[in-house]
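Presented below, as structure tokens, is a lone chain in the form predicted alone.
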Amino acid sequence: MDFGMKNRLSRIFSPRTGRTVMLAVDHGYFQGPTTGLKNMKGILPLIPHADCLFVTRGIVRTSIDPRTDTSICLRVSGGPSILGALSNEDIIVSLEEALRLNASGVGMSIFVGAENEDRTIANLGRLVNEAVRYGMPVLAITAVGKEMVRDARYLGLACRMAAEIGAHFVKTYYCEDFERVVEGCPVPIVIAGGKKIPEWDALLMTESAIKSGASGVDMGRNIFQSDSPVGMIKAVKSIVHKGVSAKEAYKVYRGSTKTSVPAEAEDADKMEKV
């Protein structure tokens, strides 16, 4: 690995930790204006507080101001709209586009299962291909085919195809047994956060794939949709580079060591204790 993938790839991962906390903002590149971002102006507060941020380049043009010191690492991927087939995918943004922006990674979806699959995963090789030219490390995230349930085997499945045809990290979601899947793929995983849940449950996620194994997140929709965005970044930070538990994490997001906590959270305690 020459100088410029591992200088850009530090700029991802902490060389403190070795983790990363991304800031997912891509969405309208499918979803169009939706909750939390439909003014870009309301992500600013939190971009100061994330190791990298997962963007477009038609955000990063018009939105984030490029005297930034977060990372860039820049959807490259696609083409349908949420009311198409999402699997119909393509390479829309070249690698001298991310080079002009200053991209320390770039990104794309494949779809293991899904309609299309063959192309998403022939798309990725030929990227890689191209991006190990300029010293770019490539970000696969394994999208969900409709028909593939969430599990252990298929996320296996599909963040080990990814690490085969030479994605340098990976992005998927948390699961039950998730050693499982982080044993098998040989680059790092960062978890997605999905949609929307509540602050407790997405904050027990992240400290659950930390102790998993999980090289950091790659979170969104649970960060600025949440009551309190620069409280939930935060919070998340602090489980992945900090190693404190959901507990802490969560007075954290509220802004205070003496907030009470979840219910399940004592619940949770109770139960350790047994």
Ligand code: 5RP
The other form holds:
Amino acid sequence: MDFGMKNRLSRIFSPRTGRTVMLAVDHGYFQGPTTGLKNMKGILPLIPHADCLFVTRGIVRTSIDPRTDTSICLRVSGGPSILGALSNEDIIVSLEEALRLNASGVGMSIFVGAENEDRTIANLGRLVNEAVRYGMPVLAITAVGKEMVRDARYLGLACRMAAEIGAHFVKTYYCEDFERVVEGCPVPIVIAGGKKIPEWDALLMTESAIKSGASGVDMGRNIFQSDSPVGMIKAVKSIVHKGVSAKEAYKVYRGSTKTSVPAEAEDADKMEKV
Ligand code: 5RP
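I have the form predicted alone already, so could you send the form predicted together with ribulose-5-phosphate (5RP)?
The complete assembly is shown below, putting the previous chain first.
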């Protein structure tokens, strides 16, 4: 691996922990102004807490301070809106643009088991071919789409395929037996958060994913749609980089809210003492 590739990867995965907290704010590329991202000013206080921002070029150009220390992983696939066939994506951003924006990585979705599967996989191959010429890491995003069964068998297939085609890291969803997904994938895996769930559940999911071998998160809605987005990103970060429990992380999140500890967290505490 050459210097450029290693250097860029070290801007995404902390050299201290080997893990990453990526903040995903790319949703508008197919969903439009979604809850929490209607005005991108809302995410600005979150950026210093993230290792990397997963974002489109339009938002980088219009809304991100170029003096930021947080690295950029640029979404380079797109095409359909939420009203169309999601899998009908192509590569829509050039490597030249990614370099101009000083991206530390580029990311695209693949749609294993869906319509356009073969085209999106071929697109990943083409993107990797070009990206490695410039030492640019490629993130493959798997299992997007409500109809996908998100179990270890399917996610294991999709993640392994992404790695075999040449992705340098993969984003997928957490599932039961996640160790099997990690075991079968020779490159680092980060988890997406998925749709907004209670903060306690999102922190438990993060803890389980890290314990199962995930290398971090690329999380969006469970951070920016939280009642305390800064508290939540700090809490997620404490799990990813410090290895604290969901219970400890919940206190970090709660530090900036008035929410009481949920019954499940109290139960977890009792279990720890048994
Ligand atoms: C959408 C994406 C998002 O970046 C990804 O889903 C992460 O965001 P969230 O945690 O909200 O699921 O790649 O295609």
